[in-house]
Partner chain sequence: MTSSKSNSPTFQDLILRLQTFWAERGCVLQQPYDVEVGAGTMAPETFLRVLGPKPYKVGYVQPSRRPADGRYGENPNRLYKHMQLQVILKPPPDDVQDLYLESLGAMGIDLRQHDIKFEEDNWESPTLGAWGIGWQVMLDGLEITQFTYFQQCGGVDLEPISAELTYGLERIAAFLQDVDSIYDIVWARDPETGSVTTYGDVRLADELQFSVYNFEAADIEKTWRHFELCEAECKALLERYAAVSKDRTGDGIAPARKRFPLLAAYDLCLKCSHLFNILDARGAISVTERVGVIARVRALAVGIAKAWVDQQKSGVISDEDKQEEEKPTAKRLKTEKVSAIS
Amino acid sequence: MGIPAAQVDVTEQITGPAMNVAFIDGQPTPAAHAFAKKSGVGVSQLERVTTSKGEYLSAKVTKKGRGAAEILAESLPKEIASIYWPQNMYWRKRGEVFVRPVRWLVAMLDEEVIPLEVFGIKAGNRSRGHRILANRDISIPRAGEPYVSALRDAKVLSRGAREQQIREALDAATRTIPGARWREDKNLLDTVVNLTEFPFAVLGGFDPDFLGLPEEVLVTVMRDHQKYFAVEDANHKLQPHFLAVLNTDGDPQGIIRHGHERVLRARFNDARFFWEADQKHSLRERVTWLKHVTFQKDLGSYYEKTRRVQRVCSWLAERIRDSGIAIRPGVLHKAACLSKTDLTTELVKEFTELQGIVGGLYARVQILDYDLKEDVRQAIATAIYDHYKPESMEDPVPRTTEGALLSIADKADSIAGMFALGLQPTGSKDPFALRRQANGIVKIIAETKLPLNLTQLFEYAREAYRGSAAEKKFSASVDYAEAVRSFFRERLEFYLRDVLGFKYDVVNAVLVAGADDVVDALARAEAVTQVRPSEDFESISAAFKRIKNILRQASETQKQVAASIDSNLLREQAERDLAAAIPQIAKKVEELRGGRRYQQALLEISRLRPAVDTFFDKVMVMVDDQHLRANRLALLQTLLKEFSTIADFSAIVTEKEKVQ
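Could you show the structure of this chain alone, in the form predicted alone?
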């Protein structure tokens, strides 16, 4: 809809051979004939044009615009074939893959069928209705609303209509239980919307005795394994009911409901059996079992990973405690020791998405140490429960400092080992989900305001592998420190720009000045955003661009820059004023920067504007006198160095640049 029927005709002037080649003694040569044929005109229609290089033949060529149907017929098969799916299917020729076998194809422009072929199937104007409610061919009279209406009559709804119908059906079914409501779950809703064509919801129930199992287990079984919505009361307490979304128009005899209840009962019985069987062995016993669970073929077992994570946690605890943040090292150490033991449990083997969560649940109910206080045990359980968080930028971070540090240590160990092996992400490939784990580290540090240095963290994470069998397999060709530094700069850039919404030039300016301290970078980005609209800051940013260009040109032409500013060579009043202002303002900026009062520090830097503007108005930097020039270059270099620790102002795009 809204597509032009054809491209606009384009007329262009093309230049051919030189006149002395195209005509000899007034007669056209083969070169002239060839050019005329190529241009689609007669020799008599060729024109003579004069250029800076001489006289040449020229021709006006009109390229007729192609029809929309012709262009679509050529481009759509390529677009369909290029769609990325995590898993594909072969059903025809080797090399032709799609998410599902393609049985028919509708491609129309208004009433016209677009003549294209995909996977051996020619496009037409016929589709099929719902396979149960309207199992028949249907004719599509026209693209747009008639297409939607024809499918709706055949019990196939659009995505938006399916979601609305599902929500209404869930609401209607839940209203039959006083005080109940279905638990909102966006991911599950998206899933069932895409699994149905004409959805309907059915309410089912289960034995209330199953509510004795942890809610996390019950909801996981319902949501991840059966695609059921949970039902809760006004206080978010789980109720013994579920909602299944069907691809049909009803269940008048309750046969489908009974079937779903029977399947769910079996799944819950399995979960209860695994839960009870797992309690026969404590998490403490399971630590040594981790020796037989492989973390990664070159990085050893989960037992070895646990020991490394404990060492990193101890290092983190010292840094956090030294900064004045409350931390219980014993809780962190014990949580790190037990964090991976649930990988040996039957419940996690059956429900892999519950790893970490099961460990936390078991730690709540098991005796970890006989003399352990209840609040300490619960703190250990919470840290274990949360240590995989956040699994996406939408997920919450761990609730406690101990959980946050355990999560950071676990993720840092994985990233350090993979990078040392040379297995860092490339392009769209990230088989070990290292970007997600790095995003998690950045998000945790940013939201919990932990004073951690990323370079130091990953130096220690790499050091934790020292002397291990894994270290012998590390790649000697990998510049580990630079690879990790570059990787986390990208992740921090993504977090500041795409997650928090800072302008790209603000992010670039801030990260040039330092990307090791996430909390500090965030504070500097906020400060630059606050002062950016001021006229003085705009002017200073433009001046710093000019300074950087002058220094770059001096370097390229091998002009000497003095090691320090010589006050005896400050001839002009403007350069003396600037030289005097730099140390005064630099001292105030350093004090403010030490207290992370970056907005005030940036406003102080903006006070340099009059002195800088006057300097460039009155002083010529690149003079012939090499001593004078070197001193003035040193003055500019000092200015740039002293006041680029918060942000690289030359990276800021000014309003003048936007207009240009």
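Here the structure is a predicted model, which is why all the values come from computation and not from measurement. Numbering follows the first chain given and starts at 1. If you superpose the two forms and keep the largest set of C-alpha atoms that fall within 1.5 Å, you have the rigid core. What changes on going to the form predicted in complex with its partner chain:
Annotation: Cα of Ser82 displaced by at least 2 Å between these two forms, core superposition. With the core held fixed, the Cα of Phe35 is displaced between these two forms by 2 Å or more.
After superposing the rigid core, the Cα of Ser606 is displaced by less than 2 Å between these two forms.
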Given for the second form:
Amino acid sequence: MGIPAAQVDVTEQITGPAMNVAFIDGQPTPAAHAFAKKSGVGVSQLERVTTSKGEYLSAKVTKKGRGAAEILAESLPKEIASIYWPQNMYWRKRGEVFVRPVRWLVAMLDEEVIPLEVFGIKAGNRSRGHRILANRDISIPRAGEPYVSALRDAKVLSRGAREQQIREALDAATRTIPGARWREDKNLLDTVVNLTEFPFAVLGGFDPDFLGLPEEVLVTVMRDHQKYFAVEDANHKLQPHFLAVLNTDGDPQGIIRHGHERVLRARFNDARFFWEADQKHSLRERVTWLKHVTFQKDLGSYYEKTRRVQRVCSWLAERIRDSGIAIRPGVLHKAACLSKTDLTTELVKEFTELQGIVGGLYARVQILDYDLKEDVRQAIATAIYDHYKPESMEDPVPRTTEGALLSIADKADSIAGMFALGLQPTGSKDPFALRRQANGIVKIIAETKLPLNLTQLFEYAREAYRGSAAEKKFSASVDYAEAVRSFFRERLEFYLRDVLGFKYDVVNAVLVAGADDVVDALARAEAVTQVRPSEDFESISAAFKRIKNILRQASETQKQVAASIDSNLLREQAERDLAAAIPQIAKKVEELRGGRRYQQALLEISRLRPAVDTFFDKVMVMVDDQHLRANRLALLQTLLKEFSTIADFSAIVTEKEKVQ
Amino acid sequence: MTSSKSNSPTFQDLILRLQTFWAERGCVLQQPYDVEVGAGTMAPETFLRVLGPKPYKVGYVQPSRRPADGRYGENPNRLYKHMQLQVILKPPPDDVQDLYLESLGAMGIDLRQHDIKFEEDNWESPTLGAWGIGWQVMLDGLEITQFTYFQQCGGVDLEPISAELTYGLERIAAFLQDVDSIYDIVWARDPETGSVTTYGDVRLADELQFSVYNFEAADIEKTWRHFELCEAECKALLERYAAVSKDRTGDGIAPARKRFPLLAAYDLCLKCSHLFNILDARGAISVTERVGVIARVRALAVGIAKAWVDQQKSGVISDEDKQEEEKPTAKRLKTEKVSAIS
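Taking the form predicted alone as the starting point, write out the structure of the form predicted in complex with its partner chain.
Now the complete complex, all chains and molecules, led by this one.
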């Protein structure tokens, strides 16, 4: 299907020994014979070529293209062995691993079996049907569509067909309830598509009394534990129904539906039991219980974490107090205090994915403190509810400033502790999902425009561990500040490039000039993206690259750069003009930069272009006179330094470079 | 629902049917191990038998105690002690998955009328230094079996591997009998009188009393002392074994190794594990202690597994004896074993 049957034959002319070595007295020497043999031709077929070095023996060699089956037989076992599985196993011998035991293997090119063997299994043209609906060997007539349809006949559908069949079955089952629809859930759909071979769906119901439990709890039980789709009405209100995706072709007697309903009823009963049992102890009472819940073995309990998070929250509240962003420190403090208490509840022990959410739900219905106004209580509940957000780049950030700060403080505490222990993520190892947490911090700051400095935040988060038992476990060999800095620079790069879609060179240029202030880096990236297409900016970028090269060469050849520009040494008009332009423009740029008017600042910088262009036209930098040279280098260095605070323009790939 | 309660198997029928099925397929039928364990995996018939090269097939019911899971007999779905039917197939036959499905048929489940799914569910027991890859088997949305390809046990890579099938008997019985509470499961029905004995009749009292003991009455200090005594004795045995096995000269050595009571050492290790579970349920183990205590039990289990492998070679000495513990290659394993009830 769509691949050539064989590689094309390749003919090449290869050069052999010199003529005067290959033939002596017109007779071929052993060298000629050896060359002929190596080339796979007879001595009489050898040719001679004349090169600049003299006459040489030559042969035309045709390499036969190998057949596709042969190539596949050789490469497929390697490909199969190199498939990445997050977890794999062995079953024949150690070191020979796959995700599950391999029992049969189909490898075909058109009608032919590709002769290969993997895990002791010889490839063939026989597969197996659905384990219950068609538990038999099936014969595959041909690769491609006939393969797909042979499997389909044996009740094993392709991925696309399964998804379609599931959607249709869900629609059909839901249609039996007027006005209802199933709640779209991409991840759940993916899961059930991959859990089934021949899917079908049934609609089940549950006692409407259970709708008295929070929707979050019901949906979690259905989705995460039972892999059921929720059903809602036109106003998105949850209905007392669910949809189960089956791996069989029907349920004519309702036996399967009955079974699923029974399981769900038990699960919901459990949830209700936990919900009610949890109300016997308030979140306030549970704060000290956190002493018995481990956060991380070396970082101590959640009680200690709570205290640290509260301190970081206070610090954060201080930071943003003057920024004009409204914040209620009391709400933040109380929310931080209670944020982890739901870890002691039965409901969260059972449904761990509801951490935070359960705390928020309980806070909504409990007395959190005496004399709390209702709106304050709700604000505390919301901050707790949201504080694990965002769980992914698609997940929204916390809805309130208090929630945002609590989320940042919680994540910063985890990252700070783990980095201080020397347990930063490496490669695919990230057991505490620190990358996700750091991405979360970046996203929150970017979207809420919080004026926060990452270096300071992490200095303070580290400071919050001061004097703790955990601190004794901290690694002495780790450069904490540097590790956190480069980690966040990576996260910010990921966010700007992969999430927001900025060009990689813009991102590089911007982050070189500073990666500490997320909001600021974002504003600079936007400004650079805006001005980047202009001709003046292109030209400035090219000039900055040139300047950087000159300075690098100067440094490599140990040429001195003057400490400051000496105006007496400015001989040429062009360099005097440039030297004069720098402070003028720099002043304006600084003003604009101070006001974060980056686009105007960049336009201002691009006004340097005529002066810079003329300079490079008329002035030679690397002259022999070392004073002149040192002064000119100082001029360029000043230029670079003064105007690289928004972005490092030399990192921008210009149109000219792209063409090359 | 067409199935009627009266023709569905009783709890004891279910056990008999499964045992018969596996006996017919060559399994030794063992009896429950008589030391408290948290899961069928911990019984020596699994923990020790999966080690070493010798093929083995065994099936047994194992009452499994999990003190923290007790609910005073008040929760219809949760038990302090549940019953697992454990099957070990070493090595697993190629058609092990089909065999398993057949066993469901033997229990009276018509597969054509139900929804069976194999959902990825990998298993790890840090306390036993054991892990494996496998599935939880779902029957109409109910987890009825944990199906594991055992990879490592007691920190020792398994060669050959074993398939471990752990059936949650209460769940399956409640499903087959279509009852909502475990305590309503018909355990036995008198063929003459038709009179019924329920799960509640048989077990409710010990659910209640052991919940009281584990959550309220267990003497923390004495339980700790039990733990420490068992641990000390187990360690002492392991040290003695090390001395015996190191000395590989002279005629009396092979018999001395062979008769060495490692099985008794393993019982002591199981006792430690159970005592730890009681202390944990009693709320007597602090955060900082917890990890450490688990590591202590693990050290015993791993020590015994290694010694057992050595002992099984009964006198054959090779470099393999020094085979180092290997780290599992897998990540993100789920640390819970199937608990028998929904």
